[in-house]
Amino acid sequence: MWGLTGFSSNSSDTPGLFFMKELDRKILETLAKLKESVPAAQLSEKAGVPYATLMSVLAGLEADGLLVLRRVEDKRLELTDEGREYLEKGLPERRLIQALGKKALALSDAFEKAALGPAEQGIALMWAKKNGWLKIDAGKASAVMDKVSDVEAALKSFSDGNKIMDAAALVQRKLARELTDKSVFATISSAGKAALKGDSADSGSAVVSSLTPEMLKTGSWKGKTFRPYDLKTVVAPVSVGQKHPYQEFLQRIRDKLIGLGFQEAHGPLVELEFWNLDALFMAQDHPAREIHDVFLLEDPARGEILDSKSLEQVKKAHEEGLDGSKGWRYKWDPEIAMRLCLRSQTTAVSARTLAKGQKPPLKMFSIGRVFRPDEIDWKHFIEFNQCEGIVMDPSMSLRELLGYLKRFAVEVFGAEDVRFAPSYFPFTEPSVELYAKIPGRGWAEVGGAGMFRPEMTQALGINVPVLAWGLGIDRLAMVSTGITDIRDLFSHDLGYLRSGVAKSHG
């Protein structure tokens, strides 16, 4: 049990019996030196034993009587990251206040004021409103209220050093966590004292701690007395390496659509706005262009499109349309395609899947990170995961588009519940949005699906049907995880990894 047998120096036929009776002796020895109830890790230095080893042999001296041990549990609270920044720097919120002061902004300027991050914008916002600090009237913040919250008041009595009386207002907001700290106290009894100046046990009549091969080989073991396990013995806490929650998921969510037939596909995260927007139909001059939709790159800020084939069906399904169509009737501008942006969506994938030249039938899907700019909430990121997936074949319809989006909702990735709206994506006729049920969060839009535009796949060369759909895999894994909030997807916190929950749906 304790790997203890291979130091045993004696020839009787119960190995480690000796290196255990001095090993005892050695730890009492060292408890009747100090005279007081000591900590277990002050006991393992003081008597030169491994941690480990040591509760192992207390919990069986503590059987024998021979000491007295005392268990405590004392809990504590421990800031996250999160709240160490919020702790140093002050909450979103309150950096939001004071940069108002008695004078309303805009939105934009009273964040760039509070020097306020596109991650705490949101949070900041959010807060503001819920405290009762902030009105906004046409399209400007002012600050009505100075009242300090609870967070505040908590964190500051953490500063403070002084006894926190609201920490579930930091534990709710993941700015801090409730560890607790299990000790043990051991102290020497009388019959231990008793034991060392007699001392008069033989190797017979002791106590056996540990049930060696040997001695089940040799029979020895039969008439010896063996200690009891005590279950409740503190051990040294292990952390043993995992892989990441999440990781997971997206791990079986892979294994489970190449075991439909699907084969997965990959792209660049820095993508050229042609295989990201123009190549999908979407207009130039569309709303979801404008700098606030996508990221670009500053340097470099443009790449060159290589696909020369493409770029003119591209071109003249913009410009004058194809397959009946009329375009969208304006001059499409190449400067415009070649910019550099980080993918807002793994429809690029599918576009430059579709460029290569497949032969029908094919089932392609694509899981990768995509960017947009977005007020953080529990639901909503600026990056986020995205699971792309397409159908080609001559007998594919909405009908079984349907099917595969409820089918995939619910046994691939678990929701309660599916539900359609249609909706309009410029790549996409007819078109649909996909919303699961979350637990403990209601109803949430998880994806857009439809038929690829004809515009669309014959500029790539397709002639037959295609179904595609991109869904946010990370509002689904909410669904199979039991999260709720999308940033604890993510989450580096070794504590929350650690957890139960991690653990469990990991």
The other form holds:
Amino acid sequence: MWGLTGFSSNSSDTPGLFFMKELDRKILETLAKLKESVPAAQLSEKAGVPYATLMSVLAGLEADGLLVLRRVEDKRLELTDEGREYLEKGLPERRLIQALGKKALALSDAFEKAALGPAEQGIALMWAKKNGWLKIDAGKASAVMDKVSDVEAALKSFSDGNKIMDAAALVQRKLARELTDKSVFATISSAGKAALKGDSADSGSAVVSSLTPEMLKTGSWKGKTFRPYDLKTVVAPVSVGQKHPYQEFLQRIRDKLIGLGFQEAHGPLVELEFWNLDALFMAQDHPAREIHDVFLLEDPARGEILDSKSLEQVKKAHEEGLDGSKGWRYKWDPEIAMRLCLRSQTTAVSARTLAKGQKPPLKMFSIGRVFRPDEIDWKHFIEFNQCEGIVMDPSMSLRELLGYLKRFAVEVFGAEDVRFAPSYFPFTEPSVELYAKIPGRGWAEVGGAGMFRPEMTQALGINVPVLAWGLGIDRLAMVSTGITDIRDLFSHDLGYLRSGVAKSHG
Amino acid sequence: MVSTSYPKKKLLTLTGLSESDVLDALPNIKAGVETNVDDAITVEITGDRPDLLSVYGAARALKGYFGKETGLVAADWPSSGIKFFVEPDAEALRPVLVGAVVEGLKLDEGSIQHLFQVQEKLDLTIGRRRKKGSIGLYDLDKLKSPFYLKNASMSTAFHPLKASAKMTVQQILKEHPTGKDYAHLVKGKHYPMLVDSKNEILSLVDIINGVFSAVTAKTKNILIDITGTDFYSCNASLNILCQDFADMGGRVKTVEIHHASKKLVTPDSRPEKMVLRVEKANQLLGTALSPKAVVQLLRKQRLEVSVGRDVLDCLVPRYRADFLHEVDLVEEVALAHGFNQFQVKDPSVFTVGSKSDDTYAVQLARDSLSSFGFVEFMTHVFFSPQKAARAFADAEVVRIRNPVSEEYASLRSMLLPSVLGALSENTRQSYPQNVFEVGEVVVRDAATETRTRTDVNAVLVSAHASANLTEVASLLDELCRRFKVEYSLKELTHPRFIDGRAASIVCNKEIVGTVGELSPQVLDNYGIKVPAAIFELRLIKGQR
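Could you drop in the structure for the form predicted together with the partner chain? We only have the form predicted alone so far.
Below is the whole assembly, all chains and molecules, this chain first.
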């Protein structure tokens, strides 16, 4: 009897007689016909056995000595998205130099002429300087000489299909990555051929390869020894469930906040400008309300403010002020507040929560997606996650806010030290920016915080101080998971996700 | 946030501080340092502090912060005798006009460039891209008082800056680079312009100045006008500029503005009176500062404060436009104290933390589906009509007015298309490919205040050589069992699925999802070369 994955269903009908598994037979027969050593992928196709299944059985057949496996590792180079883009458009530094020509131009003009995006400008400048292509004189740049750079040469030989002499140059600049292809070649052994002929060496022999229910039933296991495994055998890949590393990261933050006594809240992704902006005491002509900073909806374009009490109070806060404030002194337009937009900050959830009527003490948090128009590159995306927290209690103070921020930085993302800088948000006063020292990564800007302005809280019916903070979770996740491109946070690369990387970063 | 650049030498001379002291202190006065190169320090200042746009404003604040010079800066400016007359028909578009005169300036190329930078950024920030206020600077010696704000006609012509010859108003608005940028401000019949008593055109206000009275490094005496819609912001901009000129050594003087119905004198530089309760400050900061200490801190912020026991009378300079409420004074106390000098206070209030019911449901679903051996995907809520079409899904549940690209012009109303899109990029990976996602979708709902609803769906896709309805229906059954939900399946014919191999999932008489084998057409649309069976169902209706 062979095979490590079980026994054939008919074996129980014929006690004492064990047949080769159908699957094993199919593989060995295919190999016998092919005669030569073949890659597993080809074998999978010829034998009509799915690749994953084949891989899980091959090792067993090898252990049984029925076939011989040869494992081969091939290194190859694959261009990254950036690499492909440059191959097509030319390297940014080359495009810059071409745009410059012999003429001296202001850098901004050269950038424009070369149609370099903001992200590419820095790259172009750095490499053009590094390559010694560029001379800057009195604020104007001109091309010096333009011998082909190592990176260019490597990129060209890659596209020509030639062997690349300087792969490191491409890899270092993240234009290409090195992949290792592992492949397995199989050849049938003489034992395998013999087994196919029905010459079962195991029948009645004292050495067997696996224990079966039949043996246990009949007691025939007595006096038998079991063929030992070859521990160097390839471990076959298995398909198991995995959770997404980023979801797990968000989950961890949730757990930490719950541990700190916070209750979770949610809000809708499509918001009224009222809750997203007006209720946060952002004047209707505030620059952050412009089309460059908020996604507006065209269809449906307009909603309805059902909370008429908050509407009246918010209007008053803007027009004439509340609690002794001067307000923004303009005519507040409910039509603007009724426009629909995509939530641009989770503070909208805090505003909704407060407006529902709350009794202190209250600690609330919300983790959710927010949307803001931006250039899309390795650092920015237009959809990201934010974590908002508020604490409402008569005893709240700036010192305690700083205490929360410090506690949060230490508990939630393992900061060694924190630093604060004053900041400005229309809905908080005082406002503070939190910087955290992350072990091995240095100082990072982590998020904004402050005490909600009375003009905001009183309009929502709250008469006690409220501490609030909003953290850009994506940047923290990048620090925590070692991801360098923000777009990889939402990775759907099955190879990566199956590897269960999430568990190793935690 | 707006970025601005300080000439380094100037800043060090004005403050008498070392470079390292200045660099350390700037972030504490709300001017985060971006770069520090040979001759310039570039900072990003927060939206509430346009007075820090100029090196003079920064020096003023730094000298206070280090206690080198505290309290209010005197701004008791005498009259110049110069008058402006606003004609009634010019008032319609720009109801506010403020102005000032600065005499005895000694400018050079560097200071004039810095000045223009400050002017441009004031237009951008407080002026809201000149919508609320637009600044004009002129060489006073070339002009003759009084000045008139009146309407020009389309054919009025003058020689504007950045042009080689005279242009008519019509030409400026259509052809001039700056004219085109700001033409939207003067829609209609009104083109307010500023002229002097000899009918010399100073500017087409809000748009462009004339060459005749342009300010250069040789200018000694400057006339300033700001036209706009809001007196507070125009007067704040004017005070910022005038205080900067005063700090440069210029003599600032006021002008008279005559409207048909009123007369005012500008700049209005009388400090604003505000009141701070010491107890309130201590309560909000969590401190026990004495009234005397609070007074000292506020004086460092360049406010004047009369010492009182519990209530402090404060005078706020007019170049600070950000004081609305007592809490703004409290922040000044905190700034002068230094945020990093506060002893942080550990959380003191006890509350019980809890996750939401929605999160419980989401976690149960994610735990279940991953325990079934499926790999979790996490895709974007952004969506495009093209993506929808490939899976025969609703094209546009909502449409975004200002998308950054067509690829992100809508939001998803179901998860399947995004997950199939992800699978189409994984066709070189081994099969079976068993994946799932639990995530938010947005659907229309006329009954809500946002006319939409944010639901949470769960989708599962099993893609391999023998994927079929039985397999995923069994998993659906197990999932529903875990959620203790009764459901039934109802035959479904839909182009997304193979006929006879799909069903709607019905729960409490409502269709909450679908299950079935994907049609070869759908698989083909995604370049997936193996059969796939899926289910997608709504977990949470109207989350949130």
